[in-house]
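The chain that follows stands alone, in the form predicted alone, written as structure tokens.
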Amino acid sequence: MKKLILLAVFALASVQSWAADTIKVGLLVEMTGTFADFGLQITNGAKAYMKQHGDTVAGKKIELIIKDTTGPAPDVAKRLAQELVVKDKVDFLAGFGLTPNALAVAPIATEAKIPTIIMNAATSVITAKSPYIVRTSFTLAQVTEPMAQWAYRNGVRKVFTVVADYGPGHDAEDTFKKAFTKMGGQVVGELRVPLTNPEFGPFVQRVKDGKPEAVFVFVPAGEMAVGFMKAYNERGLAKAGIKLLSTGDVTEDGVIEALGDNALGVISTHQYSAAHVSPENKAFLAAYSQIDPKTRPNFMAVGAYDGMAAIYEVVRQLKGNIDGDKAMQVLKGMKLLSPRGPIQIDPETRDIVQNVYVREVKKVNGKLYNVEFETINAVKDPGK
């Protein structure tokens, strides 16, 4: 009976926007704790889009309602999502820096028929957990497979992998191993590090003792990336001739300056760099600087910026009358010209199709950037 009542409330919430003058977007993000930078980048990216394009679409005012999940906290994310749907009567759920929080909210998105935009969380399976989820960020498999292929094509044959011990890390580990060994390479060791408060020194020493030609790394952007790079340098892996290969999380734009010159030459694959050359990225950087002039936007900010672009397009096409099923029909197959390049929502998987770039850390006008030098066009998630 309790579930039936809840479903009835959800059903009422799903149609409330027909009479409302405001389109409400519930943004679930990590604003405090170890992953506070995730929330900062995502909210800044969303606000940058609204700064650039205004806060009114089809005669309806767009309102962001921001909730702090505090970190990888599925119970908190679920509770906040329920409040956003039942109390705040949101039209969209969005945000989600971390996979555990996105997975926890998936059943609510399904029951309430609320379109849910994943702006960062990168485990492949997320979009399969609810027919009301789309992703405007990336998946770890999507950016990892090109890294494995590039490494082999450029003479690397023995690799040690180090990944964070949660969904995206498992995806990265499995994808790299599958793609690299398929081409003839050898994974000589595999390590998973805890998601919170890891001491990287012993892990990195094990990599050094394994004597690979390169180490492939995925850890979440921010504090963990800085911690790994510190241990990599202190333990002398570069001097030992062990190349560092990574997804773009490790050298992401928000922390790259903190890595220092030791990051020079690091090769990564990812979907966005602040150094990307295009009119769309130039406009995005300008809009972002008006929101936060002290922070360099990263791929999370772009995922949020494009997520808001998708929401605006839904509101525009539905003339402000938001219905969950109709919104999903608009989202499936949607094409946008992003600051990162052309993107599309795959109509079958509701995941993103986008270019993946191979980049090298270089100095541009005295500052560190991920400089793109190779493009793999229109990459789908190989995890599906």
Ligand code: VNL
The other form holds:
Amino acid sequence: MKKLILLAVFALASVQSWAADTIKVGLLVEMTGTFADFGLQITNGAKAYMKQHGDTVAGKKIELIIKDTTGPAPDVAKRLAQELVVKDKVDFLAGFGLTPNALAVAPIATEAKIPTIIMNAATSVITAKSPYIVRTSFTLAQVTEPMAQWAYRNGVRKVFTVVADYGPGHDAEDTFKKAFTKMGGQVVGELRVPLTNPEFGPFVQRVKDGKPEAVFVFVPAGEMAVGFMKAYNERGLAKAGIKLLSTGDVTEDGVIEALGDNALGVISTHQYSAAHVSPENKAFLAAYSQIDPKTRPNFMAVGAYDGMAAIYEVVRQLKGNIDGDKAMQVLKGMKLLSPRGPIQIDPETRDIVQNVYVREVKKVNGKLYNVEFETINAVKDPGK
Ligand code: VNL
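Would you mind generating the form predicted together with this ligand now that we have the form predicted alone?
Entire complex below, previous chain first.
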């Protein structure tokens, strides 16, 4: 009975938004706590797109409704998503810095038939949890496989892996091991660190004691990346000859200056660097700095910018009349020219297909950047 009432409310919600002259996008993001930088990057990226392209599409005003999930808090994310659907009658759900929040909202997307754009969360399974989910960010498997292959091709044979102990970390760990051992490499140790408040010192010491040639790391962007880098330096791993290989989350543009010169030479694989040279990236950086001149945009801002581009295209093609199923038809197979390069939504999996770049941390005009030096074109999520 409760479910029937809920369905009736959802049906009413979609009828009302049909007639309204505003398209509402509910952004569920981490605006406070340890992961507050994610919410800032995602909202800035979305606003940058709107600044650059105006806030009216097909005669309808695009409105962002921003809600704070406060961190990895699936119950909060779920309640806020329900409110956005039932009370605010949003046409789209979007945002999601963190995997647990995206997973919690998948059943609501399905039940209410709300197209839901994952702008960051990067565990492979997320898009399989609802036919109304698409992803404009990346998956850990997608960026990790090229790292394992690059390492082997460049002579690395013994690697220790360190990952955050939750969905994306498990994907990174599995993918690295599979790809690296398939080529003939060896994973000599695996560690999982807690997602909140990890004390990296003892973990990093165990890596050092394992005497690998390199350590492969995924921890979420932001404070955790800074914490890992600090322990890596303090425990003298570089001096012991243990190379640092990571996904771009660790050396992301938002924190790279805070990592300091110790980060010079770190090799990573990822989909976006602020140093990417293209007219699209130049325009993006200019739009972003109009929204927030004090921060450098990272991959999350780009995921949000492209997510808004996808939403604008849906509104345009459906002439402002948003229907969940029709919206999904437009999203499947959509191609966009992103600040990171060409991207496409795989029509089968609704996940992103994109270039993955191998980069090295270098100084460019006195500032630290991930300088791309190799491109692997049109990579699909190998986790599917
Ligand atoms: C996730 C993936 C979070 C990659 C991250 O930090 C990240 C996630 C914000 O899926 O939870 O860098």
